[in-house]
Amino acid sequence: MESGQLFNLVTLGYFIAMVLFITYLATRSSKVALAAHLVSLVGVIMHTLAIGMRWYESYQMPGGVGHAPLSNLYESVVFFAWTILVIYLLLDIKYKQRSVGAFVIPFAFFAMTWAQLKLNTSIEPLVPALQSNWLTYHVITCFLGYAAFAVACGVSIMYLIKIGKEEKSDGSPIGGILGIFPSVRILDEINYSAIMIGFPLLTIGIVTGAAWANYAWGTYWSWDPKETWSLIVWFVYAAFLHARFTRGWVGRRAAWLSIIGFAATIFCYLGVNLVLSGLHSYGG
């Protein structure tokens, strides 16, 4: 079996997990929730094997093009989906709020679907600028940060849905699908925890990116569109944490800022690569 076939199975697995999580919202069945969790766990294990297999396959290519599978848009999207599952499952160990999966797993599923159907899956030699170990350090830390922000965005959407319903309920218990959502306090806490994971990782990613830029181009910072948008994303989440620490921002305002931050993150990741030109255009 090749890595591409295994990635297809991973995509199918994430689709099944997504359907099961949504079914759990409708049925409140603990067995369905457990099945969704187990499918997600099996999916991320298969995903890890597929990434390792693609890495191995790169060394089997003529001309010795072996490298970590993080060098083009396809590989980065696949890796992004993997990091989303990793961060989600790590947070699930603490919070065990399975309904969150219905709002997080779709990010990974749609990323994998797009990668498998629309992107170039071929393994290519690295361009000179990418022939550095800094590539691995920079990409891994950045995408783990992006994944944490994706989880924060998912729970923020849940928060806004639930708080809106609570404000209209006049204090009466909420039933239906929203009744299985975590409390707004727990959702706000997960949002904060995810960003507390993502922000230092993004910071390390920017620092390693600067070191890599100096190695590749002889300058730590050149105000390339990717660098500029990375800084914008950093400032958004720095503002989130500053407002929370100094002004006690929680709840609705924190949720909206988390969603805005993830929108900026996606533009930094995809918009810059696909729309703007610059030193990072090779990512496309």
Contents of the next structure:
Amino acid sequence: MESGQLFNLVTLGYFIAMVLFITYLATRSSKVALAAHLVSLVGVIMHTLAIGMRWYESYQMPGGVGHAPLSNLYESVVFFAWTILVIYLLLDIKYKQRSVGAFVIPFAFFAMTWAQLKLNTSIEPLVPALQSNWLTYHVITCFLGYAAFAVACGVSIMYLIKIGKEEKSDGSPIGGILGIFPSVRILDEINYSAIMIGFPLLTIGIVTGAAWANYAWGTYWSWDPKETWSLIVWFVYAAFLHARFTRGWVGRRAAWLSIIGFAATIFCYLGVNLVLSGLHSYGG
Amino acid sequence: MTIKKTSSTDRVWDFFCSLKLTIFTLLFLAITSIIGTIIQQDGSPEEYIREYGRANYELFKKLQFTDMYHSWWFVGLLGLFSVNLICCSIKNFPRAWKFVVNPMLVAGEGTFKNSTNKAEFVSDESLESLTPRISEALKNSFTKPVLTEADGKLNLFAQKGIYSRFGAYMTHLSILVIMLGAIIGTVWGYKAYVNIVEGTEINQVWPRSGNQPIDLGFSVRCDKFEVEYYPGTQRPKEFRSLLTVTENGKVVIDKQKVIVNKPLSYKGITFYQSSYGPAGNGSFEIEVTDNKGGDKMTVNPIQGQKVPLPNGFSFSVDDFTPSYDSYGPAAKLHVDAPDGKHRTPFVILQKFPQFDVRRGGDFSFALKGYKQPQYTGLQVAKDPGVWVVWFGSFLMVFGSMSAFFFSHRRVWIRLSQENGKTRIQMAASAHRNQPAFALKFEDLKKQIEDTIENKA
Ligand code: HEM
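Shown: the form predicted alone; wanted: the form predicted in complex with its partner chain:
Full complex below, order starting with the chain above.
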């Protein structure tokens, strides 16, 4: 089997997990929730194997092409999907709120689908600028941070849906799909926890990126669009965290800020390459 | 609450300390930073006028949008940000510092009554025999307590993670440290570039802003420059310069390989491989055979150079191509007769050295090689602030982790004698992440409870 086929299976796995999680919302059957959880676990294990396999395959190619699979848009999208699953499953250990999966797994599923169908999957040799261990440290930390923000965004969407309904129903318990959502207090807390995990990771990601730029080009910061956007994302989440310390900005406003932060993250990741231009001509 | 009259200086002070200002500054920085990612920075006036029109360009100039990250208003915003940080730290630091110099060794009745984490036991054992065992249990399951006697009651106090109270300050300080590093780099460092032709050396570099060259105080020679391609492709795999540094006539660094991601540093000045290109005229290596006598000679002319041959003949190379259809490198030559007459030009091929023999002139020529000298393009940077920036970054990562993931946890135990029995009261708090601490406290409570015998 080749890594490409395994990645297709992973995509299928996430599709099944997504459908199961949504079925869980509708049926409230804890068996379905467990199945969804197990499928996600199997998916992420296969995903790990597939990434390892692609890594190995690159070393089997002629011409000394071998490198960690983190070097172009396709590989980064695949890795992003993997980090989303990892962060989600780690947070699940703590909060055990299975319905959250219905709002997080779709991010991973759509990322994988886009990567498998639309992006150039061939393994390509590294241009000299990318031949550095800093690439690995930088990409891993940035994407773990992005993934935490993705989870926070998913949870924030749940929060906004639920709080809207709750306020309309004047305190009487709400049934249906929303009844199975975690309480708004828990959703708010997961949002906060995920951002607390993501923020230091993003900080390390920016620092390793700066260290690398300094090593390759002699400037740790040159205000290129990608760098600037990562700083914008950092500012937004720093504002989120401080707004929270005052206790004023919990709940709805925190949820919105989290969604705005993730929109900025996605722009930083994809928009900058697709819309703007700069040094990080990474994939495009 | 009593309403205190605040003076205007107090109000200014509070403004600069406020978290509202922080949030405003952070979001405002985020929004304005977008401008510079959309409008190209440091472009030429013509480019801006072409893209946005003259009127908009004038406006951009006024608002300094063409170099906005160095504009007065953006730098001012960063300054406001720093003032905010400094003021808030001055205001709040003493409160955090109190936990260090003045720990609450003795908890009041209120703490034991109102804490979320609390427990109480009564034992028949005497206070004297219980205390060492409880102290030991606390030491084993949490950390070593401090004993204080007050009002005839024994107080145990143990704490962990007090440093996490300083995580936020460390993070805030780190931002100032990073800014300081950036300022040091701007004032005492420079960014420059230099192109060195293979085989030559330089002792000056050209700053990216300003046009006076900077003297290095030593020389850098490029001994060799090479590009390696991925097999069968035109994709560069590596381009490398061999650089030699000499100072006062002595070689201090000999033929060090410099590639992208592997710079050379000497005396705080670092050279980064950044570009390359052809430099000047390439030279040919041509073997000439005198068909009469059979003598051979090798010459190395550049294109267009007239090369004398025996008996008043001469030749020159008119043209060169690295690939002549599928025949590889080829050169076009012509011979001048002793009477100055131009003879018909002809082509020689590097891959076929015998090819020209068949032409049957006075001389036959073979192309042995063509060497195009390259220059290596190096970025040159001197940044004495960079270590300050890395130190600041370390503080930031370490500080934000300790602010978010650790908490200051405290445990108080009070033992008092009442009617021949001993009353043991416990309370504990964590300044962050209470749910996790609640679990820890359950465990702690059990440990303490287990050491108490003769429970009443
Ligand atoms: C990595 C970035 C940052 C982290 C992790 C961080 C962390 C914190 C934390 C944990 C607090 C609460 C302090 C406490 O409750 O004792 C705080 C407060 C505060 N932060 Fe930050 N901070 C960061 C960046 C900034 C920046 C860039 C500013 C810019 C001006 C800032 C200004 C403030 C202010 C004014 C307070 C209020 C202090 C107080 O009332 O105690 N922080 N920060």
